[in-house]
Amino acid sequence: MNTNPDSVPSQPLKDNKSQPKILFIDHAGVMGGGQYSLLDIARHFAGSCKVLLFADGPFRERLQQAGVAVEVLAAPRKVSGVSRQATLLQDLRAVAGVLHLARSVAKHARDYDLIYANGQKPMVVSAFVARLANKPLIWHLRDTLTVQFESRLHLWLATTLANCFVARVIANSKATAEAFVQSGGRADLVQTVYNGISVAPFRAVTSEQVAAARQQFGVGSAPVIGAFGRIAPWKGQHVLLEALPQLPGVHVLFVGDAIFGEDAYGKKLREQAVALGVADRAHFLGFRQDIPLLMSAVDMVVHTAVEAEPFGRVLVEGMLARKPVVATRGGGTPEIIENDVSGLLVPPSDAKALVVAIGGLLANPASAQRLAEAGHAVALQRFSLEALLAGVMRQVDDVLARHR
């Protein structure tokens, strides 16, 4: 997922003496959703902990930009190729290379009071580091354990773990939570803390600087929808396409990279417009430092999952930026936006209703603007940075005690 990289974090703790010492584990180098959640939570715990990284990328400048203590640590290919719908053998042939990777980061545990992965590959891992180095474990959930998304032989893996090494999950919604339990996890571990994302990016942008940025992509004074998020087939950005030619003289800014892997999906969406006849509406901007900036440029945030979204970080942000966001029902999604209070819910691969829901917002700006006030209010009552941090410590400081 493409987001805010320029969120305002919170203040280092001042009395890192007292504070717990936490070894993060992530599997990625590059931004996505996650990591820019972790790079809030870890720019928190600044002095009193490092990141450990099986990846090289943007991820760790990012971290040391922020005076995070942060050690690349690669891990194998056969470990880091193994997809979410990897077969038996390849699972087979990556464990001797988790193990490896487990006993280097076991040596790294031994100096801090918990270990925190996040994300299921860096649990998966860390979950032997644990009982290498006997730490408790926290996982951080943030994707949904479906067999839409996972391996039954994944699914079985995760949870048979988790219940057997991880002292505390943390879930990112309900939804997420749910999925968990379902899949076979034990409900006593898991807990429910929403992301958080900090308003101060999108009060700072100034009306001279949307002006700018409106002229910079020659839309004038037309409509123009925002899509935000990583390029990928179960972020739905096809379904919008789809919408396009019935919203004449709509333009959409598709901002966000394949990040994982989708490159040929990315290439099959601008060959779509192109077929579609929208390609001089259809913007694609590829990775964007500037997401404060450019959701508030646009009319609308509008987001097309086809898949149950785990949370869903871009709903929020839209809020933030005070724009009426229109999302797919699923997943976390409906815990964030009340259909038809603080945004718009549509059904999943349904081009018509996303019609029916952008074309309707357009035609009624008082409706719009009712919306978009409502989000930005939720917004900032349940999903601001300091209710994030403040629950996830919430959770390390239980784990700690019962570890004690």
Ligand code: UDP
Contents of the next structure:
Amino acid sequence: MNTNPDSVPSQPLKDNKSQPKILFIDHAGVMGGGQYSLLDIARHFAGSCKVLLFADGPFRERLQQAGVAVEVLAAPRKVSGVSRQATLLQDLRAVAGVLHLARSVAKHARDYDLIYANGQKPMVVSAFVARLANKPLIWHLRDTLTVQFESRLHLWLATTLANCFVARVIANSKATAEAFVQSGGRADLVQTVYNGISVAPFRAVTSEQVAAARQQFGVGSAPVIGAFGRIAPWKGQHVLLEALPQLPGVHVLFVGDAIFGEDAYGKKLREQAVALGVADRAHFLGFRQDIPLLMSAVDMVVHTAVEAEPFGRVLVEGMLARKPVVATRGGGTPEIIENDVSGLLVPPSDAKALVVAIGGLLANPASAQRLAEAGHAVALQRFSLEALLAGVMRQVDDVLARHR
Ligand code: UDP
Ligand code: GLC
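Let me have the form predicted in complex with this ligand next, following on from the form predicted on its own.
Full complex below, order starting with the chain above.
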């Protein structure tokens, strides 16, 4: 049985004839949260959309498997290599590449009604495309636009381009929307549409599979915490490691990989586990495709972002798996979890607070169960795939109606 969150076939909301023709643009070849979300969205427009990627990789394969037309337009290295904290010189070196890429994308755009940029780099390129091809542009904003993440020049560039060339910004949380406005983005452009995740793959997990997975962890009946997410300093996996010596007998599964090149941090985490004497209780599983099963097999899900998490799909996934979720306060997290009602919120970068929260849940299974059940209900009600798709459709229809 396949338990991938994106393996559930879903029906397009409208028949293809009446579906708007959308050209989706994404810079990534690998699967991050933004790519999982776009996979769900593009699948609903399959037949009337195409996805252009600026890098090849597993994302292209997943889109193809889902029946979505996809093409790779490899970005020049000077463009793909620009980091979020790039220097002015690096940015200037990328300009010619961005314009070249925009001209190539514009050729594709002629056949579509609307351009949909999934993230910031695609938006920068698409801003020029929208102008060249005279098409409306939606920017699905999935990043927190603050100086903690971006250079000031990038913040200025992103908001200025958006203010001039973007018809609608879809923010993945109110926190993300607010950061956009705080950075100079026009408030009238932004609408929040939360991520939504299908519950079906979580419901499909059987107790036999859970028992087999637990056996594979090889930890007997010891408590197991799941820390799901890519390995990156701002995701804060080091804080959970810091807490581990104070949580005797507790094991942690770190599920995820350094997909955006944070390998040095991954190495540091392993060294930290050894230095803290917890290497036998910290298990690095790398990138996994069976998230619903793994989430169902752990005792709780802990998310330790040390900077504002824009949304955090893993929180909702933990709730769908009926697990108590402990998460750091910041960004979109408090919009998903109400402290002590549908999960626990702790301050970021605070290992002691994590120890108290995790220890408390382990010592009090009834309260852990109460939070898990409440979280499950919230995830079903407020973060369903249907709600995401309906929200996106509403924005697409509105933008097209205004453009006509
Ligand atoms: N994920 C996965 N395999 C892994 C680690 C993560 O499939 O080994 C998925 C996870 O289930 C979630 C997404 O990657 O759907 C991460 O999204 P999130 O919004 O939590 O964080 P992002 O990486 O986008 O910042
Ligand atoms: C980004 C954000 C994450 C969010 C995802 C989907 O990758 O880091 O918080 O859940 O996009 O919108």
